[in-house]
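The form predicted alone is given below as one chain in structure tokens.
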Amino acid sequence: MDFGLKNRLSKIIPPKSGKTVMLAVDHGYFQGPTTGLKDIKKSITPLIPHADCLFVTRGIVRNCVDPRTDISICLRVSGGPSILGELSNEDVIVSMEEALRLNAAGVGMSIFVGAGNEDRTISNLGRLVNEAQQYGMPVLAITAVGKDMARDARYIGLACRIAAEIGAHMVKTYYCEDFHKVVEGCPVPIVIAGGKKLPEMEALQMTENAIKEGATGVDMGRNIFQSDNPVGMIKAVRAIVHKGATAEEAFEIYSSSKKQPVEAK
């Protein structure tokens, strides 16, 4: 692994803790102005100081992220269908030159294992890794499994291992029962997706469990920006990931910060 790739990875996963809190705000690329991100600049600005990395599309980086911020950017480079179509029908739609112009620390795309376009999405990942390697750019593979497949350790583990075998430097996937088996079978760092909005305590407990079972961190979106206290929630998640706080301790951070003014840059 060359210097440039290692250096970019260190901006996504801070070496001090070896863990990361990625803030996923790329949902609009297929959902449009979804709840919590209708005014995306207003939503993400107070959250950015508490995240290690922003997972985002190029249009939002250009228009809604202050270029003076020191947060790292992991750029979503896949897309195509909307929520009204077949989500697995994606292609790589952003060039590596564009990622470099936007000073991205990494690029990410989805693969769909067990879905109709499985072979194409995995082939797309291979081509992205080939191109990214030339520029020392880390690749995050976001795993999804077919609609008829259970989100369990067997199928999630399959998707994560395939992503690593194809050459992804990091994998984003869902937490599941026996998650440690998924981690054991994947030789690259794994971050968990937050998934659908959960009650805050449930989301924090999921985070604690994932970290204890070997996750490198989170790439969480809706469970932060759709919370009734987004800043408090990302602080709470951060405490678990970087400080080893329990879900109960983190929930106290979330609750107590409701009384504090929102931080922004």
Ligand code: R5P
Second form
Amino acid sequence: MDFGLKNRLSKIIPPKSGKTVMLAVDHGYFQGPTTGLKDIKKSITPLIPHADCLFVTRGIVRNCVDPRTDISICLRVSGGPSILGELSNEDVIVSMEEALRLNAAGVGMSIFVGAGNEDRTISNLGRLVNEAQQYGMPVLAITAVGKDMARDARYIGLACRIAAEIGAHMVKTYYCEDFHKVVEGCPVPIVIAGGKKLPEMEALQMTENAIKEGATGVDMGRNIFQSDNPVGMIKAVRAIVHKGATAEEAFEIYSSSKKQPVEAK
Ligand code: R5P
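Moving from the form predicted alone to the form predicted together with this ligand:
Following is the full complex, with the preceding chain placed first.
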């Protein structure tokens, strides 16, 4: 692995803990003004100091993120359909030059294993990796779940392994029972998406389980920005990921920080 690729990866996964808290706020690329992100600049500004990396689209980076920020950017580069259309019908829509211009530490795209357009999204991943390799740009593959697919270790493991085989440097997927089997079968770091909003304690327990079973961290969105205490929630998630806190300890951080002012990480 060359210097540029390793250096960028270390901005996404800080070497001190070897773990990462990515804040996913790209939902608008197909959902429009998602609950919790309607005024996205206002929502994400207090959260950014507590995350290692922001997973985001170029439009939001340009318009809503302070360029003087310390946070690294992982840029969503796939898109096309809206929530009203066929979600798997995505292509790569952002050039590598644009990712470099925005000083991205990585680029991310979805693959739709077990859904329509499975083959095209997987070959698009291969092409993106080919291009990214030339510039030392890490690629995060996101395993979007086909409507009819069970979210179990067999299916999630299949999707993650395919992403790694095609050349992704990192994979984002969903937590499932026997998640350690998914990790064992995937030779690159895995981060978990949070999925739909859960009660805070359940989201924190899922995070603890994922880390214990070998996840490198989270790329979490709704369970943070849709919480009644988003800053408390990201601090709680951070304690589990970087400090090995239990879900109970983290829940205490979430609860006790409800009325405190925002602090830097
Ligand atoms: C899908 O919209 C994106 O890939 C999200 O970044 C991903 O699902 C993580 O966000 P959440 O934790 O809300 O599932």
